[in-house]
Amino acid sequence: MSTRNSFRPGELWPDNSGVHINVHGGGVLFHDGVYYWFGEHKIAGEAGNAAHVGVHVYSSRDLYNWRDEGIALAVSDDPHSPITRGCILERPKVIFNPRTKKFVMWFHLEPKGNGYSDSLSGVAVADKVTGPFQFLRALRPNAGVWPLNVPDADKRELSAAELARLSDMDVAGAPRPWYPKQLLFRRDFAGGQMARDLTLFVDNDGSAYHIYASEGNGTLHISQLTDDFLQPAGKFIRVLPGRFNEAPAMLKHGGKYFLLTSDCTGWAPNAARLLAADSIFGQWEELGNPCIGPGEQIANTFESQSTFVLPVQGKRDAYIFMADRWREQNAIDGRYVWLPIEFQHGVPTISWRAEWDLSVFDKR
């Protein structure tokens, strides 16, 4: 195999035995000098579309050069098993604990033949950082928790006439005209809230954040975690109530937070969305789409969706955007698009490139 030097976002990316990566709406954890690259296991054709393996997991010390470690989380053979072959188990992240000396994967879960309808968190755990990792749990998040920026008249259970209500609608998880926007989180309170495309967040002090796609879509959630990382905390609050972002990645500069988010259109690729915010659980603002250039590419991220956001080690205000050109006729053949992020004005951006190396962030 030779040797990479660039990133060529959209191309085939062979690992060190020649084979594509296997690792489709991943994240990147650094640890001890070495990025894991960690990401949902694809088989081909529109099966591949659930999980049949589990979590891939690939190791570099470059970023262009992936070595295959195998699997991290395999699916469970038993038809009892919330994680058992043929669930669908998207989005892996994976943190490290460094109380506990744990490593912590949290994914979006939905157990066999019943489609998106659960919207669980799972959570699994391993010792060392290439697994194997132990399945925990299937959870919804912060039941019997109210949104910490909710006012308290609106910190109630449906009634029976607003379940009634809500029975009549639509809201399968595109935007609809009349989406409920104060109903779903009220009518979820005590089995807990509706979990779907999610990331992880560490920020400076150690605290951890579960970030997720909530209420049929329509409303993301920033839960913090407990200090071992496998529980929500019992503090969240709703982001943009009825616009409709998923596919959260986060970052963090000059102090203030950043949400790279996308529409919710299916399969299809949309214009990606920023949000920022000055404290994790403040005001979130929305601010447009970050990509620049001509108006096809930005108008469909590329031909992506954002996955994660990877600080580079060694070098200043260095981020990837990462993110997936799905393929859902043939899942396997999914592409990773990776594009450095630019600041202006302190604002993350993103433009295309063909191809590019690690060099773009020296002349910072």
Ligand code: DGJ
Contents of the next structure:
Amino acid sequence: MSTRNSFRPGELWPDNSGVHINVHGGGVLFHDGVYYWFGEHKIAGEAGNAAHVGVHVYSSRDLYNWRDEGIALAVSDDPHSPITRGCILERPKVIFNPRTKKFVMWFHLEPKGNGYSDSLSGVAVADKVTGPFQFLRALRPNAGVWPLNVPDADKRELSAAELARLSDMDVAGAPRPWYPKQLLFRRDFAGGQMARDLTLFVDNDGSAYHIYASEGNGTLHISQLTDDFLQPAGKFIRVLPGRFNEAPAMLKHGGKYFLLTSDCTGWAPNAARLLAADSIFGQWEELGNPCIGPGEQIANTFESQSTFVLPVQGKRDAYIFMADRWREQNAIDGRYVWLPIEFQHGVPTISWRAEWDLSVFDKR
Ligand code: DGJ
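Having looked at the form predicted on its own, could you now put up the form predicted together with this ligand?
Time for the whole complex; same chain goes first.
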């Protein structure tokens, strides 16, 4: 295998065996001097959009060359398991817990046969970074907990009339002008909040957050995890209700928190969005499209959708925007779009580069 020394966004990216890397919707963990890239293992064809294998992991010391480390979390052969083969298992993210010394994985889970309606988060844990991860549970976060940032008047479960109103509405996951901003989190108070696209973020003080598209995709939630990272801690906020942000990826820079997100258009790419706040549970503001370039490129985020922001070790202010160029008809052929984040006036921006390397971070 020839050694790579650059990134070529959107092209085939061979691993150490020459096989296109298979970690879609992924995220990267840096541990003991090594980067680990986790993501959805896809198979060929449209069937590949469901999980037939599990979560794949690769390792690298330089971010260009990746070694196949195998399947970190395997789907189950037990038809009764929530992660049985054929379920939907998306956007796995792994963080390390220094207190328990465990590696903790969260992912979006839809048990087999129900489309995207269950809207669960799956949790798995391992002693070794490359696994095997043991599946712990599937849950809807924050059952019985009210968001921190809603008025007391909204902290009440739905009345029969409100429930009836809701039952007539299509609130299945895409923007709708009638989207009822204040109903869904109240409906889901008792059973837990819907959770689809997700990311994890560990702050400088060691606290970890689960950020997920909730309320029929209409509203993001930022939810703190317990000290062992295995459960919701019972503190969460709603972010931009009714704005329909998907594909969250978090970054902290200059004391500010930034979220890169997308619109909700299924597998088709759309324009990225940048959200910012001074504190994680603070007031989130939408700043617009972080992509810079010709209209057609930035209208679809260089034909990709965000999945993670990767902090590059040993370099100052160096972050990589990681995104997926999905191939709905042949899922295994999905491509990775990695681009450097460039700060302009203190905010992250992203521009197209057909080929680049980490030295871009030295020239600032
Ligand atoms: C967009 C999400 O970001 C993906 O993870 C996946 O769930 C697709 N929608 C399915 O259409």
